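Here you get one chain, nothing else, as structure tokens; it is the form predicted alone.
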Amino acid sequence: MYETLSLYIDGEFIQGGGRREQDVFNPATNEVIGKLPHATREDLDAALASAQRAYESWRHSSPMERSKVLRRVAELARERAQDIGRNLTLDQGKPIAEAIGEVVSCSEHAEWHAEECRRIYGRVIMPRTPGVRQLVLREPIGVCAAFSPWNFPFNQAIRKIAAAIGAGCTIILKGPEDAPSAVVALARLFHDAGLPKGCLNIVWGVPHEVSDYLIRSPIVRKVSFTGSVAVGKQLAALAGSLMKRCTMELGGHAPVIVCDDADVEKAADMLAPFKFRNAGQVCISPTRFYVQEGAYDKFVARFLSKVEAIKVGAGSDPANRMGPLAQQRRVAQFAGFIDDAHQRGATILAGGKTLGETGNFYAPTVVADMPDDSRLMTEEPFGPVAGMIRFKTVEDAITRANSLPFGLAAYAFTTSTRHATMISNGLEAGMVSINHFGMALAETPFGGIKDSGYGSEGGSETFDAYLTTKFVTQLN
């Protein structure tokens, strides 16, 4: 059975009541599979005064007890990762494994966490004066607004969550209603685990007037959104107007660079299954790819075959490797950069149309021979598509993958450390991965530069935007 879907506020799992209430759809099928409820404008004033109550003892709960939590999480999570995975199958279109992959992963996130919190440390500064005390403290910014994205639905949401309970911070989610039930699930174990009610809410509804809201509320003190590139700036713009904290983690269009020295036929081998992992809809998804001009041919052609061998069907078949766009719009908007390039003298090499009758198909996609300036090379196509540019010099290269606003994951493959060393120089990108792809890991902190976002979450840097810095002075 699918998730039963609905608002999570106070420790209560609230639905029905009269609420407007959203269908939610196999995007295989485009068949509604449940209903998800909205939130009430009582709703989201329910759950800012929960989590403003919540935070008055959580900010001094021990870091031992937070990090108990966390760890629970983490053992709870492996244990339904199954019935989570398939059910974020039903309503997000991921392959099976894909989806089963992302929860158990997310694991580590809370362990990672739970094991962070414990070392969210303060400092002793000697004074300059005889009897002075000098003590700089780290302390919780307090009830944070996070706004999570539907294509990594458990991912994205658990790493906030986490990062703000660890932190000492209460929390409100909204995540995707169009990918819901992982969201849901993870209250659900988070609730199990023993978190104190209203530490964390999870609400629903209409995106823009729920992010308004909460954002414009003066309990809400600290803002994280991971989406796309426009609607970000305009929620850092509203919080940014109101003095309130924010992590942006928005959209990509990441290069990858293949020099001629770089072995060609294992960087092919690796980059096509990267590059349709969740039908392209990553923000560090692979989609300009820059191949040296001797290495060109042999690269593209491998890298075909590979694209040609993969499986494209429901996810809830374990034999498909690539499932559907995640809603119908996204069709039609995707067809229309395969338009724009064909217009503009490009070459498809792969792909380019639709795939069955039903559902929310779409053939993965090579390109060649794109103008700089076309939709492709510009705009992120969040999809199934790879575009092929040949380049002349490791300088030309690092040029054009810059030349783009974006910021936030960049690739490279060659055997050369002079190469290697002035790719991760050169390249304007938050996270640079050569020769294999070791980015979004619990250790690691995952954030963009640019018109990709600002802040970090995972590593070190996870708890820094959920903290204060107080300076205490004291005269004995």
The other form holds:
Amino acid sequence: MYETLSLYIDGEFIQGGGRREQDVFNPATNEVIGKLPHATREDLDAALASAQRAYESWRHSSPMERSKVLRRVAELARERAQDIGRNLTLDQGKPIAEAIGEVVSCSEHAEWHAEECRRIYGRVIMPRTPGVRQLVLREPIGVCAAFSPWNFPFNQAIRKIAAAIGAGCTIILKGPEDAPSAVVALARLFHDAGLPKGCLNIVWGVPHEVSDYLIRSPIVRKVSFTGSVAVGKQLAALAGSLMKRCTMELGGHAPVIVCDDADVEKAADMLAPFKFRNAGQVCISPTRFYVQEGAYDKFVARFLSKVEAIKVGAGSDPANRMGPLAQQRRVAQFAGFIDDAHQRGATILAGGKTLGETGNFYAPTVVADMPDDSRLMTEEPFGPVAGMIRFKTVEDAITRANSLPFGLAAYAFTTSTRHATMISNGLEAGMVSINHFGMALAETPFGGIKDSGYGSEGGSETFDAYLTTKFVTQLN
Ligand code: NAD
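For comparison with the form predicted alone, please write out the form predicted in complex with nicotinamide-adenine-dinucleotide.
In what comes next, the whole complex appears, and the chain from above leads the way.
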């Protein structure tokens, strides 16, 4: 049984009532598996009013109370991980082990915020004048509007909700209409964990209509978005014109630099499964593989042998390691990148084609010899492709890695401390991982620079975007 899809407003799960409904598809079969109710204007107004009412008391809740709710959410998430994961595979497509893993690992985000919200401190500044007391207070920013994407539906939503709730804010979240079950499941987790009504509201609809309405509302004080650079810039511009705080987690085009001095085979063994996780629909997925000329042939051969062994098929079959692309439209978009590479004389070393008769399956693809100005090398492909590029010097690789406007994740493999330091200092990225993959942990900040956005989710930075700073000076 797939999740019963609903809105969640003022503590009520709502469906039907003549609301417009959107079909939800299984990307492995393209069959309709559910109907998602869209919020009406009245629903959005009800969500705004509810979030505002709830804020008046939640802002004064003790960190202990917030912490208790978030801890319970983590416990319940672990208990329900199998069911939530199964539904996530049905509507998003990723392999079942990845889906369940997403839920289990993300319960840590609830726990981290449960712990960290007890450490939201102000400070006392010594006065110039006797009798004056100077205090710096951190207060919740208010009602937040958040927009989370379809590639990690549970992960991306829980981070936003946990940060808002832990900071004493309330939140209205529009999840991904293409893969909505995990966000409805999250509403149930918070509901059952005892979160007071109105602190979390979930709405669905035509994305730009919902975001436009919520961001323009004077009730909303903060906007958080995860998605493409183009949409992020639009939302940030609107929020900026209304002087509202934003967190923007946008796209990337992650470089990975493999030096001659790396453990080349180990790097290939690690990078191949990491690249094709979630069919490459990961904003921190490595896409541009800069491999030093002495290591190139060995690395590419080993990488190809690993890629050819990746079993592609429905995520519900545990034997499959890569599922379909999440939406039908993405297959055509993705094929456009490969066509462009073909036309520009690139060599397709693996894949480069759709698979099967039904579903949005695309073969894991490896491409070499692309010109630097090809679409694959300049636009974010957000799919199962690795582009191989030779480089001579580490300085050259860093320059080419930095040549795009993106700045989210970057990776390097080297056994030289000098190269590791040069690369981590030189790369323009919000996150750099060397010789392993260590990003997106609850206790570490996640976020980009340049066109990839601003603000961090996770780590001890997590509440910065949800708190205001108030200075109080008082003469007694
Ligand atoms: P998109 O920006 O159109 O959509 C991403 C999400 O945002 C979807 O869930 C969509 O419903 C929502 N959305 C779209 N327009 C919106 C609007 N005007 N207001 C509010 N929400 C809106 O991108 P896409 O083509 O569906 O997905 C691929 C892109 O998303 C990639 O470029 C990728 O970089 C980006 N993405 C980034 C991250 C990240 O963590 N930085 C995560 C997922 C997706």
